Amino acid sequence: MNPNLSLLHPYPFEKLAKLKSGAEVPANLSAISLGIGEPKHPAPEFVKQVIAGNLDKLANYPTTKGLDELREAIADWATRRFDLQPGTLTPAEHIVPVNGTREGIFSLVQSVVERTPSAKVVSPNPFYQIYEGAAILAGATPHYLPCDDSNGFIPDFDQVPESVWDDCQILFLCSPGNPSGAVVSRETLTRVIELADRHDFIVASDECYSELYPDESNPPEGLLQTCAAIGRNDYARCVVFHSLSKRSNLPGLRSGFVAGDADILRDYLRYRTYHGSAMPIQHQLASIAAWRDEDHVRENRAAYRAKFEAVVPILREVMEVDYPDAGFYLWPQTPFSDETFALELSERQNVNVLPGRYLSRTVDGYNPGENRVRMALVAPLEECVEAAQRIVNYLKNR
């Protein structure tokens, strides 16, 4: 067996299940889950119709590179969404379809990390656990950059030692962030690109929450958008990950893409050809339809906006909680241990949230997720409001 498998941490939801093992919940209250970031809004009907109308494609092997039409739809969408110079993000060279961002992130790390004793993969802390697991299984050492309210939940890249940058092979960004919702600014992205050029590493930006934002006139900046703004139209050392899971309420479709530096993606595609992870053709056709439609995405944003506007004022009666820049998570402080909060809230109110420490690592005695919980506002509006009211009741009566 790969000895590095023993270095993998349990997934956050495994830790949560262990925490709640043996706990009893009130029988008179229905369960409300704010723990898992799985969209619960309806999948678009037109996407389902495309899949249903193309079930005969089950008889065909899909290619790893995907349909030309899919890569064209992605290139058109990304160019329009991120104000890219037309023709610079080409379907043939700059885009690889993947089966969701998790698969894309994991496989990209395996394909690009050079297995040297000093190899590092740098990521924010808290973080999406695939960054860490992919690094470990690629033979690299994860290095964590703390994100808390002192730095607006964005890493302070100027505080990172030069030695870490020298050993860095991939820097992960997550913008909008999971769990904070913080958006990395163009100024900071420009600074990161400068660091990548100086120290020769890849900037990998996980942007799967980029289409969930409160202000229709102010969408979050993307890494490729910053590249275009500074004239870096070859996207050198930069790759981004996008998905239909959150944007289009299609987590079960497992459809996303990696885009950016053509040299990186050429070898990445070679890796994935052997990896054998090709998107089914009927899913590709459904994805084309989803990427070409924005009406359902605007409706999706409006639904999340309504939930934030209803829930945050209720929670502010008993907790310190801010509206996120984007995404669908709340990241409030808890008045005592986040584990105690999550366990007691489940036992007394049958509401599930995720302790913040499960999304973070303790470095030099400090865990930036402690005394916070992640709440995913994915349930219907009425359930989110009821969950917030139950949280208020729990804290007032504790």
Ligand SMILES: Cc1ncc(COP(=O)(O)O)c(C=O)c1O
Second form
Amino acid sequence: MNPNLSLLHPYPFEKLAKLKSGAEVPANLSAISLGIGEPKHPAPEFVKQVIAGNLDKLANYPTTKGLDELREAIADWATRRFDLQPGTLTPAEHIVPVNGTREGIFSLVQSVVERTPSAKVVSPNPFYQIYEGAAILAGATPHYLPCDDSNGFIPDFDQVPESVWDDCQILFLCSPGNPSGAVVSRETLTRVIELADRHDFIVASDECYSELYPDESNPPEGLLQTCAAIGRNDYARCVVFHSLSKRSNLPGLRSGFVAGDADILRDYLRYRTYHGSAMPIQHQLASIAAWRDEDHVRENRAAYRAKFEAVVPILREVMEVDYPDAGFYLWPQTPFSDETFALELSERQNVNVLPGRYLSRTVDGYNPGENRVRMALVAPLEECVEAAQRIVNYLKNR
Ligand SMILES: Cc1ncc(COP(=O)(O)O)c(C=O)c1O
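Which structure goes with the form predicted in complex with the ligand, now that we have seen the form predicted alone?
Full complex below, order starting with the chain above.
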């Protein structure tokens, strides 16, 4: 067996299941989950219809590179959304469709890491666990940058030793962040690009929550947008990950893309030919329809906005809670241990949240996720409000 498999950490939900094993929940209260970050708004009807109308495509093998029309729809969308110089993000060279960003993140790391003994993949801490697992299975060592309220949940890149940057092969960014929702500014992205040039590493920006933002006039900055703003129109050393899962409530479609540096993507495409993860044609056609429509995305944002506006004031009765810059999570501090909070809340109120420490690693004795919980506002509005009221009851009666 691959010995690195034994280095993988249990997934956060496995840890949660273990925490709760043997615990009883109140029979008179229905379960409400704020634990798993799975979108629950309905999938758009027009997307379902495209799939239903193209079932005959099941008779064909899809290509790894995908349909030209899909990459064109993605190039149009990204160019418009991120103010790119028209014609610089080409469907032919700068875009690779993937079966969701999880798969894309994992496989990109496998294709770019050079297995040297000192190879490092640097990521925020807390982080999306695939960054770490992909690094370990590619033979690299994960290096974690703490994110907490002292740095606004964005790594302090200037605190990272030069030796770490020298060994760094990929730096992951997650903006808007999971779990904090924090958005990395253009200024910081520019600084990160300078570091990548100086130390020759790839900046991989996971932007799968980029379309869930509260202010219609202020969408989050993206890495390619910063490239365009500083005249880096070849996107050198930069790749971004985008997904229809959150933007369009299509987590089951498994559809996203990687875009950016053409040299990286050429080798990545070659890797994927062997990896064997081509997107089914009917899913590509459905994805084209989804990327070409913004109305359903605006409605989606409005639904999340309504939930944040309803839930945050209720929770503020009993705990400090900030509105996130973007995304669908709350990341409040707990008045005592995050594990105790999650366990008791389940036992007393049948509401599930994820202990923050399960999303992060302890480095030098410090775990930046400790004494926070992640609450995903994915359930319908009434359920989110009910969950918030039960949290108030729990803390008031404890
Ligand atoms: C930060 C982050 N990146 C990537 C993903 C993967 O999303 P998908 O594979 O559905 O595109 C998730 C899913 O929860 C996530 O939270």
